[in-house]
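Only one chain comes next, encoded as structure tokens, the form predicted on its own.
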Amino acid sequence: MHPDVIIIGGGLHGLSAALHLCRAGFRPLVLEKDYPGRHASGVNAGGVRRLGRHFAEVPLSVEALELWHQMPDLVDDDCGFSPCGQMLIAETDKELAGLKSRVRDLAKLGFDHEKIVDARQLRSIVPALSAHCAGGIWCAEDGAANPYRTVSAFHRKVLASGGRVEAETAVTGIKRAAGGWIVETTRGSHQAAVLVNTAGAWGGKVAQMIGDFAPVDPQAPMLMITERIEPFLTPVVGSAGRVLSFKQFDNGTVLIGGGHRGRAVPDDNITALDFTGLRTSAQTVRALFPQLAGLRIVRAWAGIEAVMPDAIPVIGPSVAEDNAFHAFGFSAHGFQLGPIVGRLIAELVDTGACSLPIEPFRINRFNDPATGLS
């Protein structure tokens, strides 16, 4: 039996769409070159955070925290979530007005969720922070979870709601057929009448298989691993002026990421460190925290992450073709945004429509003079 959905890329986003399919009615496959979770989706920070966002994002951001706090009821796993809290932190006294500044704009949207707290308030939620940090953005229920124990969780429940999932299989090419897609891959073909794209740093090649355009720059976002040491910081904490992601895992080992770049080749599906990067990394971690000064990095990794123009995701349908749908390009930031981005995509195959704003997602925002992007 043919699918109804075809879905390309098996990351979370794709999980997440397939599993939301699953439970509107629908009959999705999703095909994997490699193994679901083997790039961005699964080796990622974990953080799911509201805090910071591109505003656009926000509406979603806010949304997809309700299905975090909700997972078991959604994939019978916690995924490993923990509601710790995460901090954006200000060095300095104009580092912090700009926190201001952004929570009084994100306030005239109608948003609440962050909150700017002084240097007292910031200390007694992380009192090993370094004396000089002048204050923060504080949002209480965001937090972290387990990047791949969520994907596997979403993989399993797809399988027990009737979808399918072939690993192992990359797409050679994508053509139109009569009542739908038929799509061609390393072992075999598939036949549906809607196709969606959630091929990560890869989607600009599948958008362009169906005829859509977007610039697509796969980086690799590097993480470290320290040794165990002695509980220390409970929240995921994050700098307003230095590129920082950072928090301690429950076994004493902490976890040293933010935005620093290796090199990713997509073709060869490999990715190459910089270790000029990460050492910039571990000097932030020693200004922030210099009882750490000493601590050893046990090991370093970078996974392949699909990087958009204006740093905010492709998610809607193609303007090429019918039937066809997009989300991707989360640019180091998709993880939280899974559970609802994949509920929306279903939304649109559905109904064609969506309950949440899209609009400053859409695919040919790169081919419109009045972005300024291509």
Second form
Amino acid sequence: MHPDVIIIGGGLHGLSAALHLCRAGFRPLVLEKDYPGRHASGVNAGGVRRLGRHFAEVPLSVEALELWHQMPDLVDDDCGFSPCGQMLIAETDKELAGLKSRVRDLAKLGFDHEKIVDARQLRSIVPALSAHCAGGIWCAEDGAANPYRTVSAFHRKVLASGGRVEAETAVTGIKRAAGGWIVETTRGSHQAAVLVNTAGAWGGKVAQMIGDFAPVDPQAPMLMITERIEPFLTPVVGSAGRVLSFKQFDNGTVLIGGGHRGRAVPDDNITALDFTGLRTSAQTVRALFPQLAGLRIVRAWAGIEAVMPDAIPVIGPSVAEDNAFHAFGFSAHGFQLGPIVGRLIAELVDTGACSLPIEPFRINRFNDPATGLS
Amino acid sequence: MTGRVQLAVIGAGPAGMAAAVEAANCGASVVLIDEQPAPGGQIYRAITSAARPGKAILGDDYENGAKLTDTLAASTVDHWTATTVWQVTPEREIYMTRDGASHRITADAIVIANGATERPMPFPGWTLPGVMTAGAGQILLKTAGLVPQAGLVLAGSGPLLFLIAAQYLRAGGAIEALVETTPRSNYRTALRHLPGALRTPGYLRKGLGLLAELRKHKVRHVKTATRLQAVGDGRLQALRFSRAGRQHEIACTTLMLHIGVVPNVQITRALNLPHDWDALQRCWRPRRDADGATELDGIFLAGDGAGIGGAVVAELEGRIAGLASARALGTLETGKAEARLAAERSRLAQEMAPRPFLDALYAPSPEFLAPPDDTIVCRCEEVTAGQIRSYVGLGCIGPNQTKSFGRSGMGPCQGRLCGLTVSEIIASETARPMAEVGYYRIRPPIKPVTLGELAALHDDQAAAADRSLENAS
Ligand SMILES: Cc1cc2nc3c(=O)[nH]c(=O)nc-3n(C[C@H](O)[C@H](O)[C@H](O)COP(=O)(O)OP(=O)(O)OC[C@H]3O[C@@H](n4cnc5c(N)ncnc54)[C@H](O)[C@@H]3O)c2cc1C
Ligand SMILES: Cc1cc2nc3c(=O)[nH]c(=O)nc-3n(C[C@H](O)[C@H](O)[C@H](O)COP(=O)(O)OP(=O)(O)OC[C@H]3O[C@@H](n4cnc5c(N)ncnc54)[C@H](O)[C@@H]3O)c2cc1C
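What I would like now is the form predicted together with the partner chain, since the data block earlier showed the form predicted on its own; can you produce it?
So here's everything in the complex, that chain up top.
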């Protein structure tokens, strides 16, 4: 039996789209060139964060968090999600003033999930923090999940719901056919009426096969993890003035991330770390948690992630062709959005309409240098 | 310790010392980096130390190391001791820690001579306190003259096991038993290679000499033992095993294990170099040509880190890599290099003659390659062989996915102690060749580094960045 929808890319977004399509009665096929979760979706920091998002993403992110809190209903597994809270710290009064103005602007849009905390409240939530910090934004219901476990749970649920997933199958070409699409892969070709492009850092290439243009910059966000130590930190901690995301797991290890980027070679599935960037992360941790200087780093790695020029994703229909949809370019914060964007894609495929505002994410917001058109 | 160097050699064992001296004598400027406080590597560990045991205990081969350390001392090589390398990049950057800070240098050429590690020998109970590797025991002997006085059992197979037993006996230690696990079938397979091995008979003569020492001390020598199990209540109390269908138990307080050594591939893996599966030695070998050159420009390999050959082979390979890197750096003329390389290569071939015999005889027993379900495989995260098998049942197809299923290989040892075993179990469960199953992707740092040490990373670029930050603020 032919699938009715072919999804290119078996990361969290591809699997989530597949799952929501199954729930809407479709029989999707996911094609993944490596294995599900091999890239960004399986190796990210697991941060489930509404805090600090681009305003365009906020409605999606707020809805996504509802799904995270009910994850077992969706995929029969909590995906390791724990609502441990997320804190964005301000080290100076000036930084804190910036955060306050952000929270006010957000309130004008009708969102009140970000709360300002003063230095004393900050210290009661993050007692291990260096004493100089001025305050921050607290999102108590945000948290963190286990990325690979999440991908695995979505994968299993797709299979249990009648969808198919083919690993080690790379899409090499896309052609129009009567009533739909022919998709050529390294292991034979497939036909379907509808295409979904969730190819992550390779999303620009797949978009091009369809006839759309998107300037994806494949980047390599880096993470480090330490040996185990006694519990000292519950929430995920970020910083307004420095690039940092910081989290202690239940097993005692500490994950150190933040925006520093290595080098990505997407054609070879390779990433190279940049130790000058990791050094800055280590210095940040030393400044905020001086007592951790002697902690041993046991592993550092990077994942290949699609970053867009405006740091928000592409979500929506193709402009070149009918019956093709995109969801990629999550610019280093797409894990949290996984459960909701899949639902929006399923709505688009099913009804052509979408229950949340996705206009800011349209693919034709970029100028195609080849045609000069946008 | 910053900036650019001409040749950096990683590891000051026989391979690294020979490479460094050879290249320096050709006029190259060379730094030799090793985490140990003194040169020598595994075999010649502590050779320059006054406190170490003498020749009567450690033997003639050990004393040979003094020649190498003497030539090293007389050379222009700059030896950085107590310096741990934790990352090497294809662009030939080397990251290391020393005295609480990290350093980065860039080399025009690198010889990686980081040696072997002992093959893990997992079986039920091998993680009990009181069980250690024979190599760890030997380190205590070489560096501190420590010898257990009672309750010592050695188990496993391979020439090094016999050597260490003999060194213990000479040092006045008592051995309750040596329990050999070499399968009977190995003897038959090895016999075919005996004529080749007799071309360089020194190795066999030494082996027979060690066996004679065991007999002279009336050490109980059990052969073809299977189904090993270490037992004890919170601490080792006895070794159990089967032999010829019967169960045996030997009480002991210290159990030293050894089933051979395998190349330490953490650096070459982190470099993404291709590795070939050696089906006889059952280990990975980083690919290199006859000069030790890899597919990465300017990166050479030598010694047991590239393939197990022992100390003499390591020294010859070190010389070859030293000459080849000097040629690549332009400090040794191509014509001269060729003549000298040819001479070293023919000596190397002679030294390699006994390998097929030794490799066949001491091929590890399958029982330790894919151990029983209740054996802990990943010691850092306490993952058992049975758990790995259950992940395969859930669709796990390779070692990297076991990390996500159950964190195996994700602890501080970076998979050094479980990497081979996890891949072997997956290969046997899925009936796929090892070359297809592959190995863990090795993530830096290949040796743990503290946040403070990383925060204090010194290098020219970083210093420039610091200055611009200061100007900005
Ligand atoms: C280190 C790191 C930390 C991060 N931390 C967080 C965080 O804390 N919170 C958060 O919300 N987000 C985080 N992110 C971002 C998040 O991981 C990504 O935005 C998200 O996983 C993107 O999912 P995806 O499905 O679009 O992409 P991917 O997971 O990359 O999946 C795309 C898949 O498409 C496949 N593919 C590509 N081309 C083809 C083809 N031609 N044929 C077949 N298959 C193809 C690829 O193999 C890949 O598996 C982080 C990212 C990284 C790298
Ligand atoms: C535990 C053990 C004991 C052994 N004992 C003997 C013996 O007694 N007799 C014998 O004939 N053979 C012995 N061997 C076999 C040994 O591998 C060879 O005989 C010989 O030492 C190989 O020489 P090499 O120069 O290739 O490596 P090695 O002699 O192992 O030298 C490698 C050197 O690299 C250094 N190194 C490794 N990684 C790093 C890093 N990341 N940063 C800085 N430095 C690093 C090590 O400290 C070491 O000094 C032993 C092997 C092992 C593993």
